[in-house]
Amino acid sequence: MAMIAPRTSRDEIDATPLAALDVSDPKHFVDGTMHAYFERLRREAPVHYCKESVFGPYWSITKYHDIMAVDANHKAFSSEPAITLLDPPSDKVLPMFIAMDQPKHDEQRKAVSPIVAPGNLANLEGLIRKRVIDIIESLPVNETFNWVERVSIELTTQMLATLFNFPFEDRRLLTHWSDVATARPVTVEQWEYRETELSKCLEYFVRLWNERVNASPTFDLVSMLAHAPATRNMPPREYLGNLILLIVGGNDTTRNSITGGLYFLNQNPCEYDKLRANPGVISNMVSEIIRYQTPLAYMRRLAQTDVVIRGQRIRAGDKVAMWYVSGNRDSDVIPDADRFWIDRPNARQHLSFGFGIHRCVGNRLGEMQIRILWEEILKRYPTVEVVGEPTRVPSSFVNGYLTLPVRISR
């Protein structure tokens, strides 16, 4: 369990020299002060250069329209070789299509996109609802439990197992590999542990690949990758990279929005009252949860040429972080952006899924899981009470939760 860090005061944040601000420091996300740092950058330095950080020097883009402009300009800002600020050793890079430029990106993305096509989502809805009901009807009553473990992780891991046609009894391996892949190794030992665990992931999925590549195509992600022309000849580490992308994409976004949504409703009891009075607002609320949470805080790009944004010259080779978590709180675009407002007009106007060619391929599936969960919760439990503060993932990339203590009363 992560320790709760001492909270930095707003006066301390405002007194820190701009040049010394490093919004990539995970402690800002652990103690929940990241929004105050980003508010200052949007106000004083919306295109900000950090010279020294654990990730090396990088630029921060923190305003909504600037983020959209960078995300859409894939010729000036490359997704290769990575989507996070961390530069792994060259022998530990995991190629994946989200960290590729066109045309390879488009070709590989197309190989898996049928899994989240509207027709298949309609086919999955009944299964998701059954699993949601099974999970929430098994929750203890009049007893404190960890919502992250019992609900958020369990629902998303079951869904991942279905998408991969992964042995259901081993589904928690998917959660483990997601957590390993998104952790930030620092020491040699941590890098070695990461490589060891991810090699187990590859070994397991190679067995599944070998079973399916020699069989007729089926409607699961492993079979799609094994049979699609753009992916069937991938080298092993590229296969692993795309697996990790699909595992993390199907896990972290939904799981942390499920937890964040319950936390925000408890922080805003008038909104919880509004939800109970009008369950028809759930679909709109889902978009507001995803905006307010922003489960992946940023994506990184690499400048391919010198570019000037708001008078700041970003040079070729510079790392650039598009802080979605900041753009989603930009009140110049989103009125009263710091307010959690479940019937917010234009709630889908958020950046949490990215923008342009790299927009999250599974966004509709994630939204559907959260929607169904809340539809079924309201039928059974008028209130799920948060009884303590969450502990947060020690990461500036995954904006998420390790624990959220809750209680359901009859």
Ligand code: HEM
Given for the second form:
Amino acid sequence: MAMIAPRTSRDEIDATPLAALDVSDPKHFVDGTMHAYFERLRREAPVHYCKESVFGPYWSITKYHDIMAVDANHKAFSSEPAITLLDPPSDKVLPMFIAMDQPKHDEQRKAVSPIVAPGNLANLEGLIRKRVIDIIESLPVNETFNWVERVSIELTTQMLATLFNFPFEDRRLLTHWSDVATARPVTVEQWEYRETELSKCLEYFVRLWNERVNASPTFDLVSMLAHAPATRNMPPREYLGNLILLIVGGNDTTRNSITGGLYFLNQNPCEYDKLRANPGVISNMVSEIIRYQTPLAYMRRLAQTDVVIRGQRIRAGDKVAMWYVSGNRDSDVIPDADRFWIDRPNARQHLSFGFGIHRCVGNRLGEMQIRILWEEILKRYPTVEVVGEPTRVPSSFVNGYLTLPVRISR
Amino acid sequence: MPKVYFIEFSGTKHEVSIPEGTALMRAAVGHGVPGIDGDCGGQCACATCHVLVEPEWLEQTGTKTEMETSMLDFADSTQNISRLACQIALTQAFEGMTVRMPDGQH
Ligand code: HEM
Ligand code: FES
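Mind pulling up the form predicted in complex with ligand HEM next to the form predicted on its own we just looked at?
After this comes the whole thing, all chains and molecules, with the earlier chain placed first.
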């Protein structure tokens, strides 16, 4: 099939005055032209100031090593009060440890980290595999269906329900809350809707908390939060914040890597052939998929002091976006960075999980889900064919897909 | 070329000879020793090069920076003999050192 991604011509992108470039505008992500904009920033203004955007003024860091340096410098670049460019009204802030600095961040992170540590993941592997098999064996053949809905969302949602020990039949609520939390409210009504839906989330989880806090500790996230000294006295809003963090963290990211991977393999038939010929490459491919997709396009920081990078003075109080999605295509560090290459050497050295004290705590879990999915797909379906273009999430933070039409032929 | 030993969590032992000045992480990755990932390329920013240093060698490895201490704090099964292998530059004085790998890098 012909795969014609929508393109803004290079001329058009180059014609925009540098100062007017706003890479945070979701439209670049909806039409898939963001990489061309970032390519220009890396070339002409790798540390770039955007004076006007819907999020207000912000800096863009677009080169691999600069992103790593900012991410690892948690003293000069704070994660508070938020890790996206959007500043919520102060009464709508959700406290969560991804958006906290030391020492509170450290305490709370340590409370949830054990459940996604390698030792525990080994225990979960069998269950994940069983669920993956159930999902892919029930896929329709010889008819077009939406991969995002039937596979990516279903698998990540089931996984979350498992981690929280959340009632399985209600699991789509988790997807719903994840979507609500990552939408970008603009009007007062939209903020109110968000608050209402999230308070239902809190109510549900408070019920689970109350059931588990008096029972002996079990190895699920709710029980762990209810029993750990660092988290057991959390105020309700902080409980909600950390729940949302785990729901979004474990959901959108892996979901969009699952969709992206299939899309990239279809765009690169030689790579798909390589995979069929040698399933041993799957682990390496998983890292390459996560790099190539970069499910979270950036993380935002707030400068605490003046910092000079590449001659640009970032001032205390300025917002800074570390564009992982750009650093992952920086050809000065990653050879042939625009190429999707499943047996790429050093594929693990991508920016998609961030670096430093906030580096993704769920990275091994995300990788494991994607690996198992591909192992089981290959055993059953040599080809899952993409039969149309995807539609994309209207966000410059969550870099992902709403739909991807596919077909399995027999 | 100091010779050092890596012992996997499973017990498998690897002997590696390394040019002086090389970081212990690079030595492991470069020789394909499984159990050390080195995702950040040695920037002390990922903690996927966590090793347990045999106690008699600990002093030789020097002191940890604040960043290394923070990163190790989040690694799993950290002990007081834990180090990040990218932060140890090898010299002839390391001849014969043994380090062990934890059960996974996270
Ligand atoms: C492909 C999958 C994933 C990607 C690309 C991803 C990406 C990220 C990124 C970029 C960060 C912030 C890093 C920084 O600020 O330096 C992060 C943090 C986090 N992620 Fe993930 N993530 C993924 C999967 C998961 C999963 C499955 C979970 C669920 C357990 C999860 C939970 C978290 C949490 C709790 C944090 C906050 C860590 C902290 O602030 O200390 N992530 N992730
Ligand atoms: S290689 Fe990342 S901390 Fe050592």
